[in-house]
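Take a look at this one chain, the form predicted alone, written out in structure tokens.
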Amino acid sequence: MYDAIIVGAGLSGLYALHRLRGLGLRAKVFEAAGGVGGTWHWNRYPGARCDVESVDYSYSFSPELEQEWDWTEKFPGQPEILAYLEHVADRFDLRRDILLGTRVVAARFDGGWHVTTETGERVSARYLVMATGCLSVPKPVEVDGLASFRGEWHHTGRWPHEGVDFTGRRVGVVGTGSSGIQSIPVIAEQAGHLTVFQRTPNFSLPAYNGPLAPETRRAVKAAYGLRRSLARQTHSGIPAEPAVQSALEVGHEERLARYQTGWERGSLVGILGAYTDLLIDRAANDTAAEFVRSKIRELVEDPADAELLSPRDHPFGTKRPCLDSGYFETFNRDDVTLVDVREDPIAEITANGLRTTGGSEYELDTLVFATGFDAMTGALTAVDIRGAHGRSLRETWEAGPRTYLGLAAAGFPNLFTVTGPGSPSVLSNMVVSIEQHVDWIADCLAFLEGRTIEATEAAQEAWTAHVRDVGAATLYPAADSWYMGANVPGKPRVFMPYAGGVALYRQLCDEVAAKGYEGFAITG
């Protein structure tokens, strides 16, 4: 019996072994791919690449590691990452205790956690850490008439480890989300002819990658302390300083000249950070909004395709913002072509392509769905999990999931989630969220040596309901984004992250754990 089962092998996977392991507790790391990495094992589409800096992407609890580690671009590209990732498993020598290959399809609490794998293997622990990412379910293709295909087709959340040939081949892309905005123009230089079909346009702007230079990564490495400082006390985890002032406050050409001195910066925060309301106020937002229309205006040579390309059925920056390397300059090509599949939508998939309900047929050899994942919930209810009174996690969340600060679940004794439903995870830097809440989870089990938690029905209501509060008083919820569990059909529409922010989060968590973890009741 293991003092601690981890599932998965990703970013959150790794440091949790590691953490657990400097604690000195027997771990065991469960992973269903054929390589650590998570995210970055699977996502190998054309293009996949953070919209996180390097420099940032990246962990904190080892300045040995920060020094050594050269990164080579400022947004890293998927292969850059994974082979991060792996020199972390070999540097720490995580490998020993991480079984890949091994999916895990239920666990179940009596006094302790019994784990059944895919191929029926059982092991047991006392605690179960689930960290099993927030984006790594694909969402099915919910299109009839796939079986029919004759070409060949491909999911972005799954890419052949081999790549894919698109040379002189008719593509469809169907859908543009982060991973369709970042492989279309890829696709593009090499397809015989790309066709785009696009339910909602989306708002993105320009990385503006490129290497990093040897000065830059040293004057990073030389401040590296005070940048990770920075970044734990922002709301997003990305150091930046924060905004003063309404957009409302200031003039129409000052207003104009901050958004593009943001546009230029080549960042998430570049244009949303700028101002303190544009995620509170519309008429602050329209502002922002307006500006990036202006912008795609300006890239995108066909009127017809910019008004198609700029979103305006949702605010600026509630649905995550794409950072992207010549995407919207991509629809001036003569072999690509963009298709408006809300005004004609997709009727089915058939042996030769694919054909709309307006009776328009597009002949296609090859199928790309950019059609994204079942996020932050889809990953844990994919595994059967029962609690204490043998009820599952999924029939406990039919209506929405409901958390004790993203780490805990009234009814799961001794379970833990990193980066769940209930915490800002996706609308942070992922890295520092997923350090605080793995340190915060160590913690807690160097304090209890060995007894029991759960989180209380009081404390998780009460924490439930201020997360459904903070993002009510948000402009999150009036766009249908994943973040609502909108892009799933049946799954309820619940704002699922929480919008206080990564510092205020941290500050939280850290007064619950200084109370003698308020909240929880402790046993045995």
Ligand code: N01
Given for the second form:
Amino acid sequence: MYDAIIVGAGLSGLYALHRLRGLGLRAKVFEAAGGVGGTWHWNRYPGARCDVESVDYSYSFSPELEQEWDWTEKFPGQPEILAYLEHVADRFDLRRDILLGTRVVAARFDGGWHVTTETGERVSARYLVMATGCLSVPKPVEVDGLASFRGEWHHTGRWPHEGVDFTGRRVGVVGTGSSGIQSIPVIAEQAGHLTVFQRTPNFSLPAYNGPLAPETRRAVKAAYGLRRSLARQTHSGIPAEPAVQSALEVGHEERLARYQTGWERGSLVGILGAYTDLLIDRAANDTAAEFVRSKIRELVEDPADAELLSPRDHPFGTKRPCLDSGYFETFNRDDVTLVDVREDPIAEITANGLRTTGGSEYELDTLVFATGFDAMTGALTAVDIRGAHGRSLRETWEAGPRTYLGLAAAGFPNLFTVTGPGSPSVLSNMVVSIEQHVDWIADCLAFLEGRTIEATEAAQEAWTAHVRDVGAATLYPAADSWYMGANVPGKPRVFMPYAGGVALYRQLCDEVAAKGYEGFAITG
Ligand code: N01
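Structure of the form predicted in complex with the ligand, given the form predicted alone:
So here's everything in the complex, that chain up top.
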């Protein structure tokens, strides 16, 4: 019997193991993949890169680690982040308590948690920590006929470790979210011809990625503590000065100049963080959205393609914008074709490629599905988690997730969800949110000393209503996004993350703890 079982060995699971060990607890990590790294283990598609700067998308818990590790680029690529996480696993001697290649399929509470793996192994622990990530279950391909395809196909979220050779190939990419936007320019460099099947255009900004100068690294390291505490005081967990003005308070020229500065900064918050009301006021948002569309018109030579690539269906920022390296410019290449599958939807995959309902046929050697994930709840409901009364989390969340603080669920004692629905999670720099959650859970376990904890129905109801109300006061629900569950057929439309920001959220979590874990029932 362990004190805790942790599911997942990504950023969350690695840190959770380190913290729980530090408390003297016996913890074991179960990881389905053949290596550590979570999302950075699976997402090896060409161009995969983080959209938060490397110096901020990294652990803050160890000042020694901060000082030793040298990031080479402003935005870290997947191989570098994976190397970092492997280094963390070695440096903190984590591997001896991580069981790789072991998928957890079920967990049942009966005084403690009894966990079953895919191979039928059963293990028990007092506490269960789900560190399964928010974007770890790829959506199945929703188009008919894939089995008949004679070529090669891959999902960006399950990319083969040996890589894919596109040289001279006729390649089709379905999907233009972050994964499509990052991979399309790189695939275009290699492919004989690339066809991009776009259903909905997305806002994307140039990353202005590049090598990290040694003097920048030195300056960051010299004031790391300050930088981290600034990040924790922001809305998004990305260190930046807070906006102080409404976009509608300033004149057109001043606003354009401010957006231009934000554009050139190469950051998720460069434009979105420019004014206070971009995510709450449609008229304010329109000014930023139109600025980005004007940039797309400048970058894309063909006016028809430029219009097709210009998002008009959702306010800017209500889907996570992408940071790209040459995305829009890729459509100026003679060997790249943009196909609008909103106008003429994909009918089926055929033996030789893809056919649309309008009867157009595209011959392809390789198909790439950059079609996204069953986000936020997918990895939690994929495991048959059954609480105190035998009821499953899957059933309990049928109409949408209900949690207390995104950390716990009523009816599921001693279960913790790292960056669960109802917490800032995907709206933030994930590492900031992960560390805050793991620290909170570790402090809670130290307080419990083996006792049982369960969120009360009343606290969960109040929190779920608060998450909904805060979300409803923003423009987020105006988008058919994966934040809303809108990308998965049949998934309830609920705005799942907490939009109150990481600073306020941390304060609320700390207050709950300071009041003896208010909203939880503690027994034993
Ligand atoms: O997935 P997405 P993603 N037929 O869901 C299209 C993070 N991330 O993997 O909008 C045709 O955003 C779909 O079209 P539509 C980041 O948080 C981060 O790109 O449904 N098209 C859309 O264009 C991101 O937001 C990084 O009309 C179909 C695309 O596929 C999140 O992961 C990098 C379709 C899916 O876009 C998810 O990004 C990568 C169908 N049946 C990812 N089904 C970083 O930079 C879906 N689509 C850190």
